[in-house]
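Heads up, the chain below is alone and in the form predicted on its own; it's given as structure tokens.
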Amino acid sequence: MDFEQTWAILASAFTQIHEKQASKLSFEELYRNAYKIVLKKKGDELYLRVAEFERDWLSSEIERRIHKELPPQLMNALQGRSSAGSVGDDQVRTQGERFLRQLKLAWEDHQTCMSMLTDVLMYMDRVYCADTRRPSIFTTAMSLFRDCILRSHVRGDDSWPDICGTLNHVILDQIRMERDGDFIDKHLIKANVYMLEGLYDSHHEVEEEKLYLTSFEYEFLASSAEFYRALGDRLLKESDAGQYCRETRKRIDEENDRCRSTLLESTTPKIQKVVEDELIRYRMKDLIESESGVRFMITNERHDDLALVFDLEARVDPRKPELTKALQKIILEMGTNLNDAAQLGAAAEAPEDRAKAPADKLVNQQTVAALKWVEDVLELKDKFDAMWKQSFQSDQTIHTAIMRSSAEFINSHPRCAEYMSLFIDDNMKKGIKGKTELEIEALLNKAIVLLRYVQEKDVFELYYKKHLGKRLLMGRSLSIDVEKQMIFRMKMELGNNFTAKLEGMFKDMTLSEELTAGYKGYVARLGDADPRRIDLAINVLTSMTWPVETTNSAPDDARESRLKTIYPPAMERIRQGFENYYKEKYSGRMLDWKGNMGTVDVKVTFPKVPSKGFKERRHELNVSTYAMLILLLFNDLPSGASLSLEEIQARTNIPTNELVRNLQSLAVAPKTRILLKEPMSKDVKDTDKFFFNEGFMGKFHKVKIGIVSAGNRIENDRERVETEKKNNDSRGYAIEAAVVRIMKQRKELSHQQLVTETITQLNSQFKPDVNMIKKRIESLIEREYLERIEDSPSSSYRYLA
């Protein structure tokens, strides 16, 4: 065998192939006549003919095309501008295109030409390349292209950019066409792009190694990021946030289908993290605190342009900080606001006479603050509400975020606690009337949600149960049973010892009404039938139970304090009746009667008046107890006698404040005037006189006469100041609770434990303040709960038994 001689067969026959002529050929015996070159181990000299071969015919042939398309008007275009600029010039993107066509032409020619040498050359491939370990000539061939086509210099000049480079320009340029919303030829871009992902760097053919990854997508990702930095600081110059924030999302889109239609989808995550951190996590906080930001899309309520926000940072950073903070520092100034407005009501005089208004409906306009400030703070947590569920799609992070905020303005009202207890007693009152069960549902979850928030839930205690007591008492609720539900979902959100006393409220209610017709059986049995004995409803209440503000009237000093009501001989056969009853029930028990707190339902008989024309007039009258004294003082006094303030004190002994209310409710309140006063002024002064007016006229025959005052209102200085004391007073004894569960629990203790301890146990009632405890911890040990620990290194306690 001739080798020169079969390897010129091969050669000719291998230029066919290229010249795309192979249709004559035998490739069978081509085949056999590269089979006996490797037979007669001519293996290797056949392995470098070959490669010289395509050396040869893609430096000749098939760079001179290439180069052919690549004109020095593109050449110009490229080389004088960076790859994210701009072409302006429709021929040079048509010569741009000319150029990756004819390279994409060569590249596939190329493969396929291989292929069929490949062919012929399976038994070179099969022994010599395997038993030399050479690449197979197919792999070599394309390395060839990589080195003799991309890696070749226009015009074999150095300073221009080889064919490589050259490519990676003309894609970024039709990709910036693209962005910039001209049509490109997409599947021309993705044929070269397979071409650079086919080829490698090295012969090693590793994965990281690939063209694409080391040429092109660099240079990509780098040309990309600088795009979308110039895009982001012309967006939020001309852009309102909303725009800004659909044309990220926008952009965001259409590089992924860039990814999966022109380039590769590995490029997918990397080419995300570019336009993210560009256009989203370097601009985020300038994008929400810009004009057009968070803070106007929340007065604006645009929802949807939220939710992109919400998106596009959650990309970035599933904490969302910027988000969070921006929605903490508004809905703290919103809610400061709400503040502001409720302590400027609060601060203001009620324009009104209170004397004007039937008590039972009369509230003052600190009090009409009050309630608007819950309302308010309501409204603001239902719009967040909305707006976590439809914009932050009920996300964790930002419910967190909402509640401390919410929680932190609602606790920096120093009456928040007050004002929530009064909101819910307005809606125990009038409130809820009308309401379906599913409204007073909603109704009670609100107002536990506004408890949740209370730090404070000792002072909360303390107003729910006083306002509690006169709802019970005055029978001014409009539905026991919803009352109830409440105190059970106290109970399930603080525990049985926050409501223990509130039930112990319902449990005396329910008592009382036993011991009422057990004290009518029990007259009966006595045989007294007399038809003018007054029927008696009896309310007995435990001591420690109910509030004390709920059921003693605050006298003026000590000395009214020690002085007994004088009650009518009638109303007193019937209390010391009902005493011995009970004592009989209830052995060793006191009864402590609270005239303030009681109504009495009183016949009046009005005499004629001639001189007006009116005829003889029956009402029946609802009275407090302390009014019912007064009128009945008015029985024994000729027609137009009188009685001043200090006569009718002297004959009751009733406390003067509670008397003033009473007498300004019988004798200054137009529509319920039975008293007429002299001289007539809204003030009640103790030279006062005041007669039986016999020319009362009502409308109908039950008359109800409120007490003034009498509805729950907030508390003025001296009865804050008065709460206060009786607060931090309950406060010590459930600090000194919690030190002795602690130290009889451990024994031995440092101080600083002891005190973080104590806090933590305390922390769903009250924030304890640590001058307190201190004070309570020296409390215990001058009582010899606990002792010093003197050789301790640290200030420690010990536990005496």
Contents of the next structure:
Amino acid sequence: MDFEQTWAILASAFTQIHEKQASKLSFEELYRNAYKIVLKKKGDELYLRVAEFERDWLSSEIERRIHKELPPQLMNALQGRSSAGSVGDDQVRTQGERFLRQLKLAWEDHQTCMSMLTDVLMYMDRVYCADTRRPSIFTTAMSLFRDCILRSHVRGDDSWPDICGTLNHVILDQIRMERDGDFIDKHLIKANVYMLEGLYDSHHEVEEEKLYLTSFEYEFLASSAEFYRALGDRLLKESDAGQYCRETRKRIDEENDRCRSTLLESTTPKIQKVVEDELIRYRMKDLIESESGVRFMITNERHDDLALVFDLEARVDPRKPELTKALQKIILEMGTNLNDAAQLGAAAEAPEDRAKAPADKLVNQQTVAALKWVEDVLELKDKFDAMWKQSFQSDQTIHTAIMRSSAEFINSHPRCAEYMSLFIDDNMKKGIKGKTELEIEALLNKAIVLLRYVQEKDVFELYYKKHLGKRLLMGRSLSIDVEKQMIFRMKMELGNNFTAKLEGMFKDMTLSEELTAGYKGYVARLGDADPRRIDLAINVLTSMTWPVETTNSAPDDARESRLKTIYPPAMERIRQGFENYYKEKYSGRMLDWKGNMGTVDVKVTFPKVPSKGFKERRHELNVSTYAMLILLLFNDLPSGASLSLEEIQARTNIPTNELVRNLQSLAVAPKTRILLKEPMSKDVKDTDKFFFNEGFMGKFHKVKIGIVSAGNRIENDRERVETEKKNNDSRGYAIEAAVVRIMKQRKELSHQQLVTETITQLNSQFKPDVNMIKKRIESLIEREYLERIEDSPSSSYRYLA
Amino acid sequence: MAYSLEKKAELHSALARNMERMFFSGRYSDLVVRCGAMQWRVHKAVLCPQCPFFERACDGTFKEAEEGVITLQDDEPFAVQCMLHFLYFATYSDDYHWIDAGPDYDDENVSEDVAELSEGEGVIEQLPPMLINVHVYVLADKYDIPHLGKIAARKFEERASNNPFSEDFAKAAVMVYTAAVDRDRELRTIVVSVANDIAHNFGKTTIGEVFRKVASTIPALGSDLWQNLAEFNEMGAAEYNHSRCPKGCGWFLPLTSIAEGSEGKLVCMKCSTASEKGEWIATEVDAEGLTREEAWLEIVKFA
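Hand over the structure of the form predicted in complex with its partner chain; the form predicted on its own is what we had up.
What follows is the whole complex; the chain from before opens it.
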């Protein structure tokens, strides 16, 4: 066998194959010849000859064809060396497409021919290449395409980019056109992309060295970043935030589509990141803070736009830091506005009116403002809750942010706990009237939700106890059932400790009912069927359970509190009677009577007043226990006689402040003026004289004489200071208890750790003040519960058993 | 689809019968394979999946694809038939049975009837089966049908070891060492091991003479034989290494297997005379001093 002769046969056949005239060739003949060459150990030479053949073909014929499609205009345009705008976009585009088509054609031809050659040279690949570990002839031919075509420089000029670079330019140019809204031939580009995907940067065929990655993709991403940076700038300037979001989404979708239809899907995540970086990550802050940003959207209820903002930021960062930050800021601002409004509302007319209007009126105003504040807070919360569900996909991070900033502004209001309790109080007394169960349920839920935000739970408990106590004792609650539901919810939310005392109050009420009934039966059994017997309804309150205000009648000074109220004999008898009955039942318990809390129905007969043409009138007056005591004094007084305030006090021992208040409601309030005062004025002075008003005229048989400001309302400043003091005291105890508990368990602990643990333990009740903890620790050391550990590096304590 | 063994066997035999009918009748054939004076009407569906050569020939854009005829020019017709047979039945027979089925092939004739030699082409030289197997082996390599190569090697080994003293074996040895297959040494190993088994009789038989000549003309064969023997020596009769024939013929390595065969004497491979073990003269050259090539030269000198 002669090699040259055999090769000549093959070479001429290869030429025919490249010229697409293969159908006359016999596969068997070519295969056989190649087989023979390899058999004769000439595989090496055959291999080299084929490679040489391909190199010649590519760099003469094919290169020429491709360079023909690169006219100078196109090259200039691609290089940005466009000559005086003579070349229109359209022409560049057409020329670019022709170049792409030619390159695609060349590549596809090359592949077809090479796969035919590979078939013919199958034996060489299998035997020679395998034995010598050479790449298959196909692989080599593909590298040749890369070297001879893609790496060749246009017109052999090194200052021009090579074909590969030119290809990048053309493709990027086309993509730019498409981004600007033009239609382009996607299949054409895709074919060229497949070529880059099929070739490698070097003869090591590793994934990372695909030409698509090393040559094209990098430039594509870089130019895209540039494009979107500019677009971001323009959009921020020209359109509102909603539009920006919509545009961004559209662009991201477009890029995804482009990867699918024009480039490669493996680029999708990378270009997405570019768009996300340029249009979202680097812009989110500006976008959210822009004039039409999140604040605008919230104010104008643009739920869809908010959803878009959320969606965009969620793409780049699951924590959504910018949106979260903005939301928190906005909530805090809105909340602070509410707080300010509440304070303003409370103080609005205060300065000028203080002189004229009674303090009570001011207090009422404040109460209204307090209730409004709670309503507003609820409304704000509802608004953001709705937004959270509608626009933010009920996202956890956002939820936390809303919660946190809500809690922040709510707690920044110094009287939030009191306001919340007042809000519940108001609803219990009035709000739930005529509401369905469902509505009440919703209301209770709202109350609980608000409660969740309040940090100083202990303060809230204090107020709630006070308000609840008054509601219970004065029968002002519309539904004990709802009250109990409320307590149950608190229990669920805050735990047993929190509600134990509140539940105790309900228990007292039930027990008291039983006692009253039991006492009635007891009296009946005594056989004392006095028709003038006074009916007694009694509430026995456990002193530790009920708020201190109820059990101590807020004495002005200590002396007064020691004085015992003097009851008239008829009353005193009943009092004794009940006390006996009670002691029989529960021996060893002290009963302390609270005249300031009770009410009495008194039947009063007003005499004829001929001068005014009045007949004798009977009224049933509902008055406080103290008022009753005062009125009874006038029973024994001749008509026209008077008593001074001092006299009344001396005969009843009613504490001054209570006395003044009761006299005010009896003698000053215009509709319930059972007594007349001299001189007639609003204030009650020690020297004022009081007369029985024989000429009282009431429209109804029953007259209720309220005590001024007996209802639950916002505290005045003095009361507040007191509450605070009380609260601080109870906090002090709580802290001491916690410290002792911790030290008992740990025996020795550093100061820092002790403080931290104490705060952790008490956090559910209130946020302890570090100074207060320090003071309490000092006090415990003084009382020898703890001692300092002397030579410890950091200050530490030891528990003394 | 879990079939019982019986069921499977049944299905397989049914399939095999179908293949048989297709192959022998040539019905539904869509491809003609020609070789020499022979032609077979075959089926692309059978050939192409098993053989890349046929696949490319049929799928490509060459003449064969268009005409539906593949002519195998250089190959041995009967070996080609064996190859086709293998593609249909996963085995072949190396006895001569020409199959040149025409369209009027009748089912009745399948079982025992064998096709006849193609008329008109005159006499086709009938190759001995042992050589046919070598040819088939070569085809299996050429057309990339590895399993066929295995079967051919096995059949060759069987034929060779059953008939080692035949002239066919010598011819086969020549062909194995001169023709295509140089890569996996499968046939060479067989040749060498068979030759080794009969080597002690080389001196007494005509075939031995033929074989010796063959071995001396093909360096690769001689070299393989030498190596095989040397390895054997290392295992069995190390003490006779590098001894020279006492008759002075120049042969210097005893063939150990021979030694046990002739009443404790060692037979010289060159002059075929038997000598007592002790008569063999230890040589001065040792393992390091005598390269394989030098040893080989010693062997070929006398040929």
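Remember, it's a predicted structure, so these values are computed and weren't measured experimentally. In this text, rigid core is short for the largest set of C-alphas that superpose within 1.5 Å between two forms. Residue numbers count along the first chain shown, from 1.
After superposition on the rigid core, the Cα atom of A11 is displaced by less than 2 Å between the two forms. Once the cores line up, the CA of D688 ends up 2 angstroms or more apart between the two forms. In the core-superposed comparison between the two forms, the C-alpha atom of N657 has shifted by at least 2 angstroms.
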